[in-house]
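Presented below, as structure tokens, is a lone chain in the form predicted on its own.
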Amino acid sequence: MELTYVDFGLKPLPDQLVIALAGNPNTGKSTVFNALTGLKQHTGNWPGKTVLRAEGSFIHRNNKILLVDLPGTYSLLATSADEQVARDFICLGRPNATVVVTDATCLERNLNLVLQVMEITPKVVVCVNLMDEAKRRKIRVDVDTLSRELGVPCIPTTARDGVGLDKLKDAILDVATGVTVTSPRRVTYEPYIKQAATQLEARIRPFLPKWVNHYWIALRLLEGDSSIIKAIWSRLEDDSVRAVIKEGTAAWAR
């Protein structure tokens, strides 16, 4: 199983890094992605669905970098096409980073997306946006200490004005090339879940590519999401391997 960005229908250029842009709706997002790209940007389908895909380009220090819209989602659990395409992306895409954009006046609404995808993913960087209104109902957000409480970088910004971009362009830039290498806070599980999903992983680990991260696929297989084995199994071309995920979680089922 190895997957190019055809299979979710993009054409980067060979030396083009490839950036996920995600966020709940109403966080900027939308503006975030058109002050990065400018006018460089056009859409479409995502392939076998009806949910948009934007996508644009901007050059930072003489790298050129393709980001790609996501659909506004509140999460990562897949109960709608919007969530599954973003989860399937992160997950199964493999971006060189992912930005998330968040509400600097509701982050607490905002981080559970963040914890989500900083579970598939080590290459984060959360967007703060949105850091005028913020001011103007006198919300003070200490982003170094939630930097490191996060364990990525998180970038203040107010899109609309161009305010902090060219620092967000940095983060995004050093976490893609391996120049910030972070450590994202990790969500905890009680024992018994995380014994089977530990249990589970090691089963499925040798059936999958060395990129996906099984221990996150392990706990969406352990509580039954239908899409994601679907995601997985369009991919397959071993029947074994269906067999062992389906075995695997009807156990745990039980």
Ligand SMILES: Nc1nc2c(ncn2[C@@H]2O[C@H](COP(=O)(O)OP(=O)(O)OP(=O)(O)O)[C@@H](O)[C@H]2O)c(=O)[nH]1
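Same protein, the form predicted in complex with the ligand this time rather than the form predicted on its own?
Keep in mind that what follows is only the chain, not its partners or any molecules around it.
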């Protein structure tokens, strides 16, 4: 019951690892993308430069990797179309790993997105970009502590000058192939929300494929956003998936 990438218009080779590149706008995603793939996506110093998804491939330590440059978003709570695209891809495109490119000079607002991505998938690498700018502005970022706090590998980079990219590639590969096992930091919600979400989780479980995070979806439903369920269902092209879920539904109805 593999869900393919076909409905995202992405056709990776069978032995290719798919890596998504997410992040706030203007943090250097396209610059990282270019540096890793050798392609020449347009970059520019304003939020919103990339509006079309770009794909490119590279080989690292004999592994073929397909990198997908997603539009920049502040959040994944699906308020805008871009956010929905990014969220759907990270959640339903099931990339082997997701790299979140962050701005070292503005960590707080970037971590907001990182935490949200980690709720959807544990396979996350954080790229702490723009380290040169942080240094110039006398902001010291303790990346090791950050890795420990987040529970996922965090790699400092200056993508524009190609600094830190080898380590980034290593980290991506290790997370994608399961060599590095992550333990993402969880956000603690207010007890009443936690409780409501746990209850709801049990109710929606039968309708959903196993590989999506049911707790996360329950939270979305609680805050009045059912678009993710609709997105999942519209993508369940595969009959076998549908069959499995039907079975679950029947069991639940009994």
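Quick caveat, the model's predicted, so the values are computed rather than measured. Take the two forms, superpose them, and find the largest set of C-alpha atoms that agree within 1.5 Å; that set is the rigid core. Residue numbers count along the first chain shown, from 1.
Once both forms are fitted on their core, the CA shift for Thr31 between these two forms remains under 2 Å. After superposition on the rigid core, the Cα atom of Asn63 is displaced by less than 2 Å between these two forms.
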